[in-house]
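To begin, one chain is listed below as structure tokens, in the form predicted on its own.
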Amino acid sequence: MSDTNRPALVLLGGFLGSGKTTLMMRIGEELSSRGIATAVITNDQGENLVDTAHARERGLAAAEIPGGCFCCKFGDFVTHLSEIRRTVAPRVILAEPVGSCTDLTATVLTPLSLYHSGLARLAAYIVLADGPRLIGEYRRMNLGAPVTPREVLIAHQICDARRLVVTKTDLLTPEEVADAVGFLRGLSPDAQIVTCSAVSGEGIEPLIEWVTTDDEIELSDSPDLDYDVYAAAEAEMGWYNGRATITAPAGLRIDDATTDLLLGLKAEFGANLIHGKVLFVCEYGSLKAGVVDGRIGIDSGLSSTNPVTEAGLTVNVRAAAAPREIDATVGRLIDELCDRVGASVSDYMHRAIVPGRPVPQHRIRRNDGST
């Protein structure tokens, strides 16, 4: 990495659930490691995110985008990283768009290439794909030739890199690695793409290695998009994110808490259930954990289990719900556990929503001009 005026920005895409900030902590962790400064940009539709919280517990600087995508406020992306670059002086941005979000290509990268060159180099634009989902639920859907809005968003999002990952391979065996990789390239035949485990490790290594090439990417032109479709497809998930404190006399078990919550949230939402994330804060730590087509994972784990008297909750929820079912059902759910353990809530923030058609404040397409 030899570009040391400017840092390297590296985007992490992927529908939602698909480990985007699992592997953006693994990535940050394993470049501070390695004494490369690196801060990363979250992105939401709402505030009170748990991926913000997550990366400042982990020690990494974070700034936060509420309230809309990259593209729809990328005044205020400019902003954050011309920000984190007085303060931070990074050599390496990791930025996590919202996992609804695509077109970044048009809507973020060229305008920031055509405009903003000065901020930052772009090193990558990376895709992630969830492993299971690629050999069960995507493989059920028509991305090949997309018909219902939420294909046309998920076919668009991996047709719009050059550079795919398949997650998760942890879960995976052998066999079902290899087929995801073959559907992943029948989608894109021309992209490249590596599998990788947040969890164990595999794979991170040739990550590593895009993220910190010395050399800037070249910007092909994007897929086209039906902004109809794609509005569509984001007004059919609600989203909630809530945070509250959790005052426990008798104690409070964050793994078993964590585990109430999110089996709470897939047996009230079954398959609409799109992607569940809780974080505890405590004492001992923190600890993440989500629910992803129907499964629950760790991502980061307490120093200890001790049962603890305050904690701090983190919630958020996509699902294809309604949002005041949504708010409803995650207040109930928070209710019940502290009935159970005797505690009570405090400084309960939350909100439910749909997100709004997106309105990039730049589209550019390199074919027709057109902005």
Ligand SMILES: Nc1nc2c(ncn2[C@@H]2O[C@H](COP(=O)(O)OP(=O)(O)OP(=O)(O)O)[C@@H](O)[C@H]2O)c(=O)[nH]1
Second form
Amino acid sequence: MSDTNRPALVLLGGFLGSGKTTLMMRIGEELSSRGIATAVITNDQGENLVDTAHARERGLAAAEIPGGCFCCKFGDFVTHLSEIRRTVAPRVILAEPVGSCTDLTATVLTPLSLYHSGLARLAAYIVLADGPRLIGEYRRMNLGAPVTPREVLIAHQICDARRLVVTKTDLLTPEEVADAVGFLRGLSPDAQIVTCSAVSGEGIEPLIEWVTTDDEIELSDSPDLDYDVYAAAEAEMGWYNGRATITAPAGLRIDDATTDLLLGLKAEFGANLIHGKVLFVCEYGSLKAGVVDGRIGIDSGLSSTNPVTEAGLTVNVRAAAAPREIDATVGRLIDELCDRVGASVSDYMHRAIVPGRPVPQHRIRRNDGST
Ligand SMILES: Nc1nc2c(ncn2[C@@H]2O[C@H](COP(=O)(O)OP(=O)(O)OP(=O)(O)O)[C@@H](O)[C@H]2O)c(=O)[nH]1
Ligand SMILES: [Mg+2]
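Can you return the structure of this protein in the form predicted in complex with this ligand rather than the form predicted on its own?
All chains and molecules follow, beginning with the one already shown.
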């Protein structure tokens, strides 16, 4: 990397559950081990984020922009960029936009390059696509000629970036990986496409090269997007974020409790569960796990499975369901878990919302120059 004072900024976009946080942690840890100071910025429609807590537990400097995506909170994004630059002085900043957000070329990258180019060098804009979903759910959708709001959103995310990653290749056979790449290539013929598993580490090296480049990306024009349809896609989803302290005099096994909660979410919401995440923090460290596409993944384990008497719990759920329903269901699942182990809940803070219409502070498309 060249000796420049400006940190490299890398945006890692992609639909909910595509593996952004997991890959960001993996890249962050890899860069740190090479002596490259790295910070992350997470983003969500709500507060109390599993992702931010997880990053901090893993020792990465992390800033969080809650309550809206980078585009609608562009001012906050700029403030956090300069703040993290001043306090941490990273060489690389990895930023994860909300998984239901798109149009970042027009709403984040172009405004940054026009108005705040001194803050960071735009090193890469990478969009992730979930490998198993590419060859399953996405293949059954009309992403090539999108019709439904969800199809429009996912297709736009993929076409907005010139660099794409097929994630979770450890869950696919080599033939399925080739199939997933071919499918993605059909949607975005000119993009650079790599494949990787953040779990096994396979395919990480090309990504490290993308992230540590000395270059600055050339901004292309962003594909057109109907904001009414985009808003409809966001409005189909309910977002629940909650946090509580669990006190269990008779002892609570965190691994069992995590599985219980995730299986409960899966059973309650079925195919409508887009991404459920659980983070427990206790005396043995933290355990983060999630469920996507019906599959449970453990992202970080504890040093011991011995029962604990107190733990902090954070739960984030994104589902195609009414917020009230998600809120009530998660509350009941936590209560049922506590009843089973004789535990009690305190300091329970929870909020469930439908994201509002995306209203970016700037939207600059190169061919019309409007803001
Ligand atoms: N097997 C496998 N699982 C993965 C991999 N990457 C992510 N996962 C799992 O996929 C789930 C979602 O991963 P995240 O990194 O949280 O996804 P995300 O894109 O940040 O999701 P949002 O923050 O909701 O937008 C987690 O349960 C991970 O365990 C991978 O390379 N292999
Ligand atoms: Mg995430």
